Structure formats: C-alpha cells, structure tokens
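In the block that follows, a single chain appears as structure tokens, in the form predicted alone.
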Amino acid sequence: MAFDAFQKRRERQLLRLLLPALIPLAVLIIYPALYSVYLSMTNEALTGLAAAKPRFVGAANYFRLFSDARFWNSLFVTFVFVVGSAIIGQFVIGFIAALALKRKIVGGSVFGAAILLPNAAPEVVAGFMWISMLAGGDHATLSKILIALGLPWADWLQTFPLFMVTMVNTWRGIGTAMILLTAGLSAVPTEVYEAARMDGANPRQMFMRITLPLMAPTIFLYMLISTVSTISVFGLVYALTRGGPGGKTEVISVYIYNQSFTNFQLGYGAAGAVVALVVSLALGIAYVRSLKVEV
C-alpha cells in the first residue's frame, strides 16, 4: 500500500512538471487541429454569404475533396517530392556525408559547414536565392554557366520543376540528415568493428551487418522526421514555383493554401489540412509497426 501511495504520488509530481510544456502543445498544436476539423465541416470562406453566415456541411467538403482530381494529383506530388528528396536524396547523400565525416578526411570540418549552411537559410530565402539560379531561361545562373561552358541549358523551372524542387529540398534537407545519422554512427562500438575485423570481415560485410542493423533505431527516427516535416513544406515550394506549371509541383501544403487562401475557401482547404495530418499519422504508425524498432 505504502508503494502504491508513493507511485501516485510520483506521477503526480511528474504530472505538475510536465504541465508546462503541455500548456503550449494543447494551445498550438492540439487545439488548432480540433478546430481544423470543425472548419473542414462548415462551408466556412473569405468572401461572398459564407464568409458572413458560414454553416455546418456535414462531410461535404470531404466528398467534394476526393472527386478533385487536383487534389489526387498534389497527393502524387507530395508522395514523389517526400521519396526523392527524403528518404532517397537527403538520406543517401546524408549518410555518405556522415561515413566521411566518421573517418576524418582531409577538410572534414569544412566539408561538414557546407553541408550544414543551407539550414541556416529560411525557406522562402533559399527559393529565392535558387530561383535567381534556376529561373529566367538563358538570364539564370546555371544556364549562364553551361552556355560559358559550351553546353545546352533549359528553362529549369518550366522543364523539369518536380526535379528541381526536390533537388532543392534536398540541399537543404542533407545537414539535418548528416547529424542524425552522425549521432548514430558515433554510437556503434568500436570494440565491434575491432572484432570483425579480427575474424576476417571486409568492410563491406561490417557495413551491411554491423553498421546497418545497429544503426536500426537512428535511420527509423531520421525516416519518420524527413518524411512527416517534408510533407509540411510550403515556403521553398511556394517561392520556387507556386505550385506550377499546371500544378507539377503543387505539393499538398500548396494545395490547401491555394484552396483556402487563392479561392477564399478555408472550410474546403482545412479538410485538404486534416486529410494531409491523417496522411502523417498513418505514415507514423507503419514506420513503427513494419520497423518495429524501439525509440
């Protein structure tokens, strides 16, 4: 009894102290996404009755939404922009930076600045500072260069947004990637490495069963936060290309935007906001249930 007395009383120690933080988290996160749903459920607009006199719509909105074929083709999009830059372009090319990194090469801490020097750089900066590389035809930078260089250019942006959106997300996305996946390398003993080697494996083989399965729980964590905070982004996509031409880039963020700030539809464009939050969720869950890793 005495045990149990002093069990309650520690949850309720650790309750009170954990209050503060689940103040704000109620506030700015929990709150605004109740409402959301509630505003996906009114005819809730900008301009026009609805704006004076908005109504409650049931699921209206949310039929309206999977009849749009916009809206399948910005889910498209934001399925091939979070696997090329994500899980394919910052997580390669992340974890090649970290394995350099780990075995100190020549202009290490250099090497590791750049790579970290895109996050200093808010979203809407780095559009901006890439359009003037990307946008403008023969006028752009990297145009001018391949032009000085004697090779064909294009019109980036109009010929291959997709790609060069994504390929911006990924330099900006490889710093996060490289110090997780850092973390996660300075975390496999050495003395298992020694050991191998020892019983003759190459380093191959310690990569693929040494290195791979004990990195397990960072290379989950890292996937789970690339994947759900690059389904977010709204800013580089939005100053880059605004979701154009014809909606090749209109990743599922632009979308809503589009529907809630462009059309003056905001109870349409929350439910296009809980879909894109359902959407987070599952992902969340099946990385835990199909990694089963423990974090």
The other form holds:
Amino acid sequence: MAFDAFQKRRERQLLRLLLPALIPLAVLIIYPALYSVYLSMTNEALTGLAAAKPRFVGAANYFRLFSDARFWNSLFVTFVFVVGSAIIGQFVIGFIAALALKRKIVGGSVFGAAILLPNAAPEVVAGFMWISMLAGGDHATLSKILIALGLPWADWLQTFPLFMVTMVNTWRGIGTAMILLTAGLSAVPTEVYEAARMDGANPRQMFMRITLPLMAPTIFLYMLISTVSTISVFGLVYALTRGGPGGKTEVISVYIYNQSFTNFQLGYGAAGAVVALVVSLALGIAYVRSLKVEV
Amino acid sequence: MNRLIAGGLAAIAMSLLAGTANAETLRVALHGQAGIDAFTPTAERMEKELGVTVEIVEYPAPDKDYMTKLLTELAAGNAPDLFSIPGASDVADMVAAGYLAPVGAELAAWPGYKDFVDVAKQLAVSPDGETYVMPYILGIQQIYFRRDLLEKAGISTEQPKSWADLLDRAKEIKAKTGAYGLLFPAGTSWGGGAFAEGFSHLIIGSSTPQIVTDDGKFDLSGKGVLDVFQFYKDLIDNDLMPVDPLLGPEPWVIPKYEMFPKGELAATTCGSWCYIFDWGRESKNPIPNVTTVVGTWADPGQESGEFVLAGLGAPWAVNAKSANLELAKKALLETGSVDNQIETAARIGNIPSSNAVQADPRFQALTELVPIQAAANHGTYLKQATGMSAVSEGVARATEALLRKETAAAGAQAILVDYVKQTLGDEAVK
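Having displayed the form predicted alone, please output the structure of the form predicted together with its partner chain.
Below is the entire complex, every chain and molecule, led by the chain shown above.
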C-alpha cells in the first residue's frame, strides 16, 4: 500500500518535471500538426473567397494532390536529393573525414574545423553564396575558374540543377555527419583492433568486419536524422533555384511552400505537408524498427 | 501609498498617450528601392498635410514574395495601413477576401479624380461595382523592338498586321540576325508576369478576347485561348524565344536586362517602364538613345487590328482592418496626387493616370512618356473577376509546360482549365 502511494507520488513528480517540456511540445508541435490535418481538409486560402469563407472539403485536397504530376515530381526530386546528398554524399565524405581525423594526421584539427565551417553559414546565406558560384553562365565564379583553365563551362543551375543542389547540400551537411560518425568511431574499443591485428587481419578486413558492424547503430541513427532533416530542407533550395528550372529541383518542402504561399492555397499546401509528415514518420519508424536503433 | 497610486496613474496616462501617438503613425508597405525613392516625397507631404508619421516598411522583392508577406499579414490582421498591390490581377481576389477598404465615395468626392483618364477609373472598379484602389498610374504595354537591329538587317519595322505577320517577322529576325525574334513572358518563375505581360497581349486580340463572362465565370475553353497557346508553341518550337532563362529563378533578368540590350533578343513585350527603368536612365544597363533605338508595335490582333494593353500599375489600397482607417483613406488620396504620379513616372516609367500631368513641365520633361500618356485612354484591358489570381497561375503553369515541350497547345489549355477548376471549383469555370 505504502509502495503504491510512493509510486503514484513519484509518477506525479515525474509529470511535473516533464511539464515544462510537454507544454511547448503540445502547443508548438502537436497542436500545429493536428491543425494542419484539419486545414488540409478545407479550402482555406490566403486570398479570394476561400480566405473570407473557407469550407470543409473532406479528402478533396488529397485526391487532387495524388493526381498532380508536380506533386509526384516533387517526391521523386526529394528522393534523389535525399539519397544523393544525405545518404551518399554527406555520409561517404563525412565518414572519410571521421576516419581521417581518427588517425591523428598533421593539421587534423584545422581539417576538422574547415569541414565544420559550412554549418556556420545559415541556409539562405549559403544558398546566395553558391548562386554567385554557379549562376549566370560565364559570369559564374566556377565558370570563370574553368575558363581561366581553358576548360568548358556551363550554366550550372540550368544544365545540372538537381546535381548542383545536391552537391551544395552535401557540402553543407558533411560537418554534421563527421561529428556523429567520429563519436561512433571513438566508441569502438581499441582492444578489438589490437586482437584482430594479432590475428593477422589487414586494414580492409578490420574495416569491413570490425568498424562497419560496430558502427552500424551510429550509422543508422545518422541515416535517420539526416534523411528526415534533408526531407525538410527548404531555405537552401529555395534560395538557389526556387524549385526550378521547370520543377527540376522542386523538393517537397518547396512544393508545399509554393502551394501555400505562392499560389496562396493553404488547405492544399497543408495536404502536401501532411503527406510529407507521414513519409518522414514512416521512414523514421522503418529505420528504428528494422535496425533496432536505440533513440 | 499615495506615491504608488500617483506613479500607477502616470504610467497609465503615459501608455494612453503612447497609444494615441501610435494611432497617428501610418504604416505603408512598399518594395524595391525605386518605388521607395519615388514615394518618399509623397510620404513627406502626407506627414506635413495630415500631421501623421509615415513609416515606410520595405517588403521583400520580387512581386511574388511581396504578395506572400502582404497577404499573410492581411490574413493575420497585422498588415500595414496602406500598401501598393504589384499585380492588378490580384485586386479582385483581395476584395473577395475582405482585405481592402472601399474608397469609391472618397474618390468621387476628391476633386483630383475627375482628371483621371476613363480607362484608369474603369480598371479601378471591382467586379462588385465598388472601387477599392487608387489607380494613380497605368502600365501601358506594347511590343518593344530593336529598331537599329532590324534596320541594319533590312527587316521591316512596320507594324505587324496579324499574329502570322508577327511570327513571320520573328522568323526573319532569327534567320537574318541570329537573335531571338520575340519574347512573351511565360512559366511559373515569372509569377503574374506570364499572364499580365504575356498571355494578356495575345488574348485581347484573339477570337475570344475576354475570359470573364457576364456572370463572373471564366471562359477558358474558347478557341482564342487555344490559339494563344499555339502561338507560344510556334515561338518555342521554332526557337524564336529564349526558353532556358525563363525556367530559372529570376527569368526576366537575362532576357530583359542582358539579351535585349546586347541585341541578342530583338523584340519583347514590355510597358512604358522599359524606356525608363529597364533600358533607360534608371537602368543599370541602359541602351543609349533608347527611344530612337527601341521602337514599339501595338499588339496585332490574330487576324487584324491593333491593341495597346492597359492595366493598373501597382495601385494603392487601404487595409480594411486598419486602426487608422479614415486617416489611411486620406493618405490614399495623396498617393493619387499629380506630384506622386510624376515622381513615380520619373523613377519607374509608368504612365500617370491624370490628364493634369500634361500641363506640368516636370512631366513634359519625360519625353519618352508624354505621347504614351496622351494615348492612354485608348488602351484595351481584360475584364477582372474574383479568381483571377488562379487564372494567372494557371496560365503560368500552362506556358511552363509549353516551355518544357511537355505538351501541345490543347494540353496547355487543359492544364489551365484543370488548374482553375481545381482551385476555384467547377462552378467557377464555364
């Protein structure tokens, strides 16, 4: 009896301790998410009759969304963008950087600081900086460098828009990948490597049979974080291309923005946002369940 | 205790005074340095004549971003008291949303309004018959061409008689000079320009020149709309129009500010502002002797006829929920002053709506604009209706599909019709 009372008191105490975190979570995240679901079932708009008198339209926005080629295009572009920049680009280069830093190379700290620098620039600032590098055909800094070297140049954001946007996002995210993966690498016991070395294992075997398997939880936690955060990248892409040319870089976040704040259809844009939320949740759950990652 | 009460009362009195002071501050939204520079003298006159403080709030450019911020604030109820509306096709929808205060009675009682050209007054009237905006300047649009380039290549500079004639001229330009022959703004990146500075030029001369029916619905399935998209397709398929720049984030920059001055683009739709802002004295890349070097053609009709497109140039409006509604309405009248019209014309190149400017030596000095202002009353315009913003976006999407060579003219028309139906409902489209 006394134990039960103690347990209940303890639970109430825990709840009181959690309240400062739960209240903002409910007000700033859960309520807006639920409101978005409601909004997605209305024809709410920023202008026109629907702004003055919005009405409930049920699942009409979703039917329209699924029949909109631009929406499917944005999902495809998002897929390529996430796989290209987060899963391949940032991970591979971040992992190489983490391995290099672990070996205590000369100038390692400078290298580490340099690779973190892109994170210091806000998304939009980074976007505008890269515009000066890539936009304007022969006026672009990159083109000028190539012209000086006698190499061919291109209108980078017109000719290879998705590749360029993916490359810029890779550049920006390497630092985060490196930090996470360095933490994972430092958690691998050195004794295991020593034992393997005594058994005659070469570096490749040690990497494939020790480093990678022991790093798996860290790698997949990184994958989870980077996938979900890359799906929501907006400022960088919007500053660079606004989703163009011709929708070739219109990732889902830019699509949602365009529907909500360029076409002024809040209800329809909210439907896109709800789908993006569901996709992110599904990916997150899939990562966590299939790989038993502890989060 | 008494000190405490006295202190409290003083604090209340000060906050009330502060509230009164806030009530006499008018917040005005504008974008672009040229617009702010043009408006600053008017703001000073407002402060002097109305005894208010005018706070100019610089909103983001380009127009789409400006409208996003403005509409978001209007919806939230914290928008400025007075603002300009860059795209006149947005006015009807803003009226329907209840954002704009009616100002018809104030304009009717204001002596300056009687000098306004009829076309400006007609354009200012919303579909419900009320006036919500000050139509102080007009955008008079035509086709601007590089006369020097055409004359050098031995190409006729005479007014084209029909769309076919215009297309042939563009082909001849391409063949003889290598320059792109003709540009009509298109695609989603150009925002409202695809409709207002492109599609509108052609539809007014088509077999179905109005897309709004008498009952306020949109008739978008007509042959005229199809023929307009076919004209775009012909331009694109024959490589007469620069396509790649139109798919970029700022599609006007390369063709208007670089290719046309260089002579790589020989003709484009534009407004009187091109003589001042785009290629004239306010331009960063001016064309010397612009009025001689660059000539104008009226928009030819599909078969015959000539049309000059008239539209409101960034009209001023009052926030219906302004805390200073009456004061804002008085300030609105000041935006219609001859002084503001001339200052705006000098900076941006739009055409003053008041005939009174003709007697003003400051306007007479703007030699590029004087003949256009005199002819402003002959301008043709598209009837407006609630939902025009959706039509504008639908045209942008349809023309983008043409730019990307994803569809034929009929497909582009279907994109337009489907988009407007999806956005406004089937009942909005005839």
